[in-house]
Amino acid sequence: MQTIITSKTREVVISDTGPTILIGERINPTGKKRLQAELLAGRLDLVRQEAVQQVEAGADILDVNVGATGVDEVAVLPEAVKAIMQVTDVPLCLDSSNPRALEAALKVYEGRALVNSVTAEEASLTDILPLVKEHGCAVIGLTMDEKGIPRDAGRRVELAHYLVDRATRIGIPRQDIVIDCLNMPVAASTDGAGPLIEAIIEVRSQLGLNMTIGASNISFGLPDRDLLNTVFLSFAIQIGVTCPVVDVAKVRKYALAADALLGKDPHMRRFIHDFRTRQKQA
């Protein structure tokens, strides 16, 4: 199953047999007061800076989210997309639940974007899927509905099937649907990451689609977050996540190690090249 995302000059192929594709998470104002302030002021210098730094760290795709209180997403998201395209050529993941903002961004984007995201809520399905179909892009489906994120694995799997059914019914190819089983902080759960891991395994087994996850969400509220995030990322890659959303600078070497051990890096070339590059930099 291959999901192809492009920029004007670069193509990224997401698949279960190729390398793990890393989606950079840093262009997101949640919890970042400086970025929030710049977006409110209409300045995009920090957005450009984050884009360049993430690509230098090894990001394959950049997630672009400008959603913050007081920010006009319809106006700012397309401007952020244009600003990023000025400084890098990696493909983009357009991250918004606002269909008007997504439409505005898709109109200016030069390539085949990944839309983040659609949920199983009727309003989201009705507003987002036609945009995905019209622009011929790919989409991330979140396993949640009007009742929120299910705690049990079984319901998340049901919602994944429902998302695929609704998307394919209007002509979106299966390979253009990426599923996110939604990572809830383990600090708020007595079951740890167990239901999430079970859901990922079942969705991968039953639907065979590419899958993403916000890896850093697992550790909210806990100490030593980087340790928890990297251990979870290794689990996720092993059980079927092919394009996680991550802080690339912190986790890329661990993703490369997981790929090398799982046979997704022939002769461990990428792992060895990265090691040598880090040695030179040190």
The other form holds:
Number of protein chains: 2
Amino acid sequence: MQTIITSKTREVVISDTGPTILIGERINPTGKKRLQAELLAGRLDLVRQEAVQQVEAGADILDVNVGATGVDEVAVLPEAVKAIMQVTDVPLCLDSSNPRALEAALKVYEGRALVNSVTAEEASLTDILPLVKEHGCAVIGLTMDEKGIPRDAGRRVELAHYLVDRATRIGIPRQDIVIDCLNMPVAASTDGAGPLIEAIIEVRSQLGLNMTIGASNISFGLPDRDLLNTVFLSFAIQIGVTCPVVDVAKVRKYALAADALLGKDPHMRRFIHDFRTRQKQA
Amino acid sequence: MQTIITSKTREVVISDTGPTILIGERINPTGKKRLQAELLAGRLDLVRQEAVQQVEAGADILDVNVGATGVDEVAVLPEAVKAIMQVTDVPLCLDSSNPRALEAALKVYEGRALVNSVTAEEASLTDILPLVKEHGCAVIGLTMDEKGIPRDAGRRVELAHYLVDRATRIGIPRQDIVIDCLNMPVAASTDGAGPLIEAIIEVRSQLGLNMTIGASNISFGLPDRDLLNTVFLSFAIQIGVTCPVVDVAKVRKYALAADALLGKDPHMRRFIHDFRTRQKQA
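Now that the form predicted on its own has been shown, please provide the structure of the form predicted together with a further copy of the same chain.
Following is the full complex, with the preceding chain placed first.
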């Protein structure tokens, strides 16, 4: 199953046979006071800077999220998208739960965006899916509904089926739906990431869709978060997550190692090239 | 399924619910000229030193291999075992393909050893299994036969069944059989570790046994071997390898992170303790 995301000049193919596609997570003000302040003041310098740095670090797609208290997403999201398109040419993932902000961003985006995201909540389905259909883009479906994120794997799998049903019913092709089974901090759980892993394996096996996951939340509240995040990323890639949302500079080498081990990097060309590049920089 | 390995004073339980058990790989002269020279000269200082260092690094079990050109394993293996028992109290994994060397080592070993290994070759089954039965110990079964290591997963799974059949037929309990699906360098393959991973998942699912794997060979011939080995170890633990053979000092923190994520470390106690210990040492 191939999901194709484009910018004006580039095409990124997400699939289970090709390389793992890394979606850069850093354009997101959550927990970042300086970025929050800039966005509130209507400045986009830091957004541009994060965009350039993530692309230099090897990001394939950039997530763009400007949601913070006091920020008018409907005004700022399209401005951020325009600013990023001026400094990079990688495709974008438009990240908001506000349908009007997504609509405004889709109008200015030059290419086939990945919309992040729709949930199985009725309001979200009603607002977001027609936008995705109208713009012919792709969408990330989150396995959560009005009751929140289910704790068990089975219910998340049901929600994934439901999201696909609802999207395909209005004419969105299956391959344009990417499922996110939603990470929760393992510190709050007794069975670790077990239910999440089970959900990813089942959705992948039953629906065959491309899968994403935010690979940084899992370690919230624990020490040595980078270590936990990289090990979790290895898990995720192994079980079929094809386009994780990550801190690219920190984890790209682990993703390349995973691809090399899983036969997703013929002759280990990307792995060896990255190794040599890192050696030169060191 | 629990496999219990003991020394005179310690018991190690290998199971899929408990922590990942790390078998230290470093007492092995393959590729180590200094250790080869010492063993040829009948000296065991380096063996003692490697034993102590691996236990300090957190090894749960130590693999003991003295096989090198010119070394009389029948004489040296029991001497090495005695030397190691003098300096540490962790249980041992007696590693030789020579049945007489294993017999001599089992005679001097105080505890319930893990024998490494028996293969599905008739000569190996005939020589090794009765020894395991006689000493009431546990054994690692390698999924290879007279034709070598099968390339495909299916044949490895068949060989695992065959090993279990042959062992249980002479009265070795199922829980005392640990399966090793055998790592091969991914550099020599076009589909990476795919067949190996598939074999491990299937053996685990069909037989429910404890599983080991050598986690360092996979990167042979490639750069940045430690990176590849640690990512492979994450894969292995996730799919059910319960007692990998590893360079403990290099990979223990990754194994602890994997256990924490997989719900095999209640309240992340071991992970957090290890993090604090590493911080103090830094």
